[in-house]
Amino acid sequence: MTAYGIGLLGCGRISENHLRGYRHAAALDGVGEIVALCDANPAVLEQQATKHEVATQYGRLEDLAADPRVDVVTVLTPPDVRCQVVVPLLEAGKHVLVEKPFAHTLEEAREMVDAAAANHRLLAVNQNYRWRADTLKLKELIDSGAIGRVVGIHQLHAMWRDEGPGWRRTTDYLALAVMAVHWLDRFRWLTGDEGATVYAATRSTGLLQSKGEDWAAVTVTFQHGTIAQLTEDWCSASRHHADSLLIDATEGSLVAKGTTITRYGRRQGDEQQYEAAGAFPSTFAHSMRLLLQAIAEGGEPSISGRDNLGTMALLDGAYRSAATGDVIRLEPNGIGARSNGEALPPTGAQHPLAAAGGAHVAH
């Protein structure tokens, strides 16, 4: 297979984990090999340069679009200007592998998948999270018929994070953003399933230096009837150790704390534990294995930007929910709420939530 150079836009706290994994003897199959740094910062570029012994190192984006060693680009930009450097690098010829949240909005989402294919690169988006060991073993489970049918989902992640300085301290877009989005691309990939509707509410509570909310619920029904719930907390004096996820299904249930994953039958007693640990570089060197992989054979990438729609969708809809009160619709497909910039009309049928009196249908 081709060695293809991999060239890194942005050297931020996130690059640490991209270079550690990619720098790994055995992590790229010897396919892949990064060639260059490029950030506007020259200090943090050439820390970085000289930390993982890149010697090209680049502080403008142009100068990285023209090298002609670079095949492939990672954006770990932040989320606003996402849309500005990944469609000039699709239109300079280059393969991109994106961080989450893929885009700032939805709209900007669709427009790099639509530059993808219109100049005929490869777009992905780096959801680590789908490989994590826990993950993969809870998808192993799953897919084997371990535990039936999965009929609903609820995940609290609750910690401490008061951000330092840096664009996650001035954003509107916080913990559904920066976290959430893992969790919610995490349904789509255990369930194999698109969201149905979306409810959320955020709030931020003052108690962080950050602008934007750092408390979150959300609501996603799957087309399928599946039901997910999602609790993202930045400020929990717990720490992570309330930190669990419970998947019920038809014959029996799953439970994921730390590294242990317990399975519950429908009889008492039987059940049974599992270990699921592993190295968390290792993740961001497995998204790019996938780009490269697909690169090479002509296809396209688990991981892939139109794939990751899906996932902004649902992040969008609990945007648009938190904001309005809304239950949000999303299409058919799974793919947005809206063609208009207004949600989806109601079908007739009024949302659990909303006969609760928590959201009216989106309208």
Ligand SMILES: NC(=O)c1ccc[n+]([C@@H]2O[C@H](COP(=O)([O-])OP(=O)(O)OC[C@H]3O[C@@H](n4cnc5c(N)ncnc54)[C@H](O)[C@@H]3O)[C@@H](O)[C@H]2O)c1
Second form
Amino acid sequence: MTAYGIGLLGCGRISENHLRGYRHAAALDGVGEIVALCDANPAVLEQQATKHEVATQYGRLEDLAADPRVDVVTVLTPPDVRCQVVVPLLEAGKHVLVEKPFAHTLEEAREMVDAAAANHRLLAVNQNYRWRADTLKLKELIDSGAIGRVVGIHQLHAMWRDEGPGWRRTTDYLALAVMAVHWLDRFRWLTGDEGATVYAATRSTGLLQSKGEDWAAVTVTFQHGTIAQLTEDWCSASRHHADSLLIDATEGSLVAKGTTITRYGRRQGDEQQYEAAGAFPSTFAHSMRLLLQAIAEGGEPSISGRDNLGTMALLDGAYRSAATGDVIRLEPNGIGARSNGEALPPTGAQHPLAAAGGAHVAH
Ligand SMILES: NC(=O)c1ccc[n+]([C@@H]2O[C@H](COP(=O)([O-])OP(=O)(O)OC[C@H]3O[C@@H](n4cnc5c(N)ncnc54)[C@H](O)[C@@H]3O)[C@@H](O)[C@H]2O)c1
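Having seen the form predicted on its own, the form predicted together with the ligand:
Next comes the full complex, this chain leading.
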């Protein structure tokens, strides 16, 4: 079988994880091959093309879109560059994997989903935190019934993140769109449920050089009753020391701290610990692998643009709530179908990319 040709649009910070992830021998099982890079900035284009030995380089989207060897494009542009690049790529007949956040508004996300359907192309969103070793273990434990039905989730993510020059310093959409979107998506993924209401409060403290919100509190109620509370804090001198995730369920609880996950049973003393560590670039490769599988076999990947409307409904709802002070009630029809039965990557050290080198943790 001929490998699908992959082109990357955007050779900035996160391209390294995609390139390293895709390039590892076993990563795409020979089904995908990087054939071209594109960036409007010649310096980063040249740097990544040389480092990763990609011969074809384009400075303009139109040239990438016109290359017949490119079947799939990974879109790695800043979040405010979405529809204007994703829609022409779909119209040119390319399948697209777009980085998170899918968009800044639900409306923009819907426009891209509609364009994919109209052009009979697949569109997927790189919600790669679903494939992190800790998430894989949490999902395995929840899906196995080890703690019963999830009733509530409490997550605190607190770091000191003062960005250098670039879009993260100037965007109006910071902590929620750049980071909390991973956790909102993970709440959906772990519970298998969709949001019903969202309430959020945000502030820009002025402690950082970035303009957008750097402290955010979000409460989501899900359609089957789970309540999820999230604090996303970018200006905490605690620098991740206070980070925690607690999942309470009918038969037990899960606590994740760093790479350690502890399951607590209802009976006192019934507890078990698991270590969940893995290589970060492998999570990027897995998103691409799912998209290539879906192209080859038909159907949609679990991370489809349509699925991501559920995540976008939470992000969009959180921004609307923060702006108005209202509780936002979500429309069930804003949420797409989810495909099932897809194999998850193996966890931790067993993963084919566990030996691919040090993790590049960026968000
Ligand atoms: N999934 C993750 O874990 C993760 C981690 C980091 C970043 N991201 C996401 O990746 C995306 C990119 O982030 P980044 O930090 O790499 O940004 P960046 O600013 O470092 O790189 C973006 C690149 O896109 C190029 N670009 C912009 N518009 C273009 C256009 N129209 N044509 C050609 N090139 C264009 C820029 O020249 C730049 O080199 C963001 O959406 C971000 O949220 C995801």
